[in-house]
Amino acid sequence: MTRIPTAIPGLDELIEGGFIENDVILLTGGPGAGKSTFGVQFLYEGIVKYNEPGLYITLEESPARIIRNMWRHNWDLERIIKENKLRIMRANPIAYERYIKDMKPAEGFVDAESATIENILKQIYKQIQEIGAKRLFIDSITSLKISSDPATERHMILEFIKNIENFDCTTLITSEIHSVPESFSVEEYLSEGVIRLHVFRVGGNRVRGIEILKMRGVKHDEVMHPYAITDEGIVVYPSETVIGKDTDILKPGFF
């Protein structure tokens, strides 16, 4: 099986070297753990370094604002969106009126005209064979609940994650940590892969740990290990543990 390297320093040593190519991978957590930190890093690097282009479909985000955030990083969005080895898509999952007809793809932002699940995968699949993208990112999976009712809500994550897998591209989606812990989302299940972000404190401290709760496929490490979000975006330390009695976890949200 082909291994798709995360480009996130240290947690491809946890997972056999990368994701297994094609699989769509969950990346749960609160807000600020940094999933879209996590999430650009995996396209930006993956064009970077290994030359895959990229698409972007951010739910809740608008573009402006996310190339903004992520020159923290000095990850210099503009300049490959330019090269057309990355797109942003935004797509509202609530149907609005306004579209912006004039929007070139060649410039990169795509706005999806309607909200229905079918039309927004229609809109990803077209992005992608456009620029040829093997990374995909969604943010977020939890903008996608929309309906009062569990069936119906079940049903279209169901449907938009079977279809996702079909299109040829090693996918990475977010998706906000279930209010109860111990509880599972259909997401969780779907998926090939689920890694979930910690926030813990420590005395007045704040402790970051990732684990990998599934992987499909894969020979995964189990424990909960350290990370940081530094001006060079995410990195996960493999040789240390986050363990102790003094380490409280943070109710979701609470960061």
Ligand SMILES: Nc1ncnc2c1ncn2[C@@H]1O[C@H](COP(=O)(O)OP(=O)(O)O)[C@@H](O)[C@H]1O
Second form
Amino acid sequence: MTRIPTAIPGLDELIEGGFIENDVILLTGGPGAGKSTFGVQFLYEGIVKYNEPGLYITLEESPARIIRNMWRHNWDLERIIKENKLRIMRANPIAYERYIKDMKPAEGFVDAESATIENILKQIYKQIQEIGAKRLFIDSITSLKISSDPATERHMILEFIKNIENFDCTTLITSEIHSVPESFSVEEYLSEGVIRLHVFRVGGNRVRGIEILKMRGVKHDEVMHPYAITDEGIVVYPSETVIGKDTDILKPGFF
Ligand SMILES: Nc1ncnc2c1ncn2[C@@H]1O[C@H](COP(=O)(O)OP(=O)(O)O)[C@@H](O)[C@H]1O
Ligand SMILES: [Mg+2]
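Please show me the structure of the same protein in the form predicted together with the named molecule, now that we have looked at it in the form predicted alone.
Let's see the whole complex now, leading with the same chain.
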């Protein structure tokens, strides 16, 4: 099986060298956990180090904001967009009709034509074909859950992930952590792998921990390790653990 390096220092050694090629991996965590940074790093380094074109589907932040924020890590996304190695496609099912129709897409950015799941999937596939994308980042699946009926919502997410699985791309999908951390969401059941980013507050300090909840077909680490968001992006410390003397404070689900 071909392994796709995550490009997150310290992470690959917890999962036998990287993601399994063409798997769909879910990245969960609360706001500010570093999900978007993780995904951009996966795409950017994939392009720069491994020459694998990447596609970023954003359902939240605008492409301009993403580009601006990622300058903090010295990732020049504009350059690789111009080289046709990266595309950032905005697809916002909720805001589309109200806000997007008057906006002209800037050069290199593509807006989804219509806000249905089916149309978003078609657009994603078209972009993958056009740049030969090998890595796909969808940020976030939570924004696709626009139905108030749980059964419809489950069906939509199921359809979405099943389709993505056939796109021949190694895919990372973010999901905002839900209110009951011990329970699993439908996307967590459906994905081949689930990585969870925890942010704890201990005294005045913020402690970040990364946990591989599952990775089908992979003998993966089960310990929570610290990670940091640095000027170079996300860094995982595989030989250190988060749960130590302060176990009482660091209860699972304490965000
Ligand atoms: N160079 C840096 N050093 C430390 N923290 C940083 C750095 N750059 C960004 N951050 C932090 O990263 C977080 C943003 O991460 P982001 O990937 O947007 O999270 P998410 O997508 O999970 O909401 C913010 O809390 C921000 O303060
Ligand atoms: Mg984000």
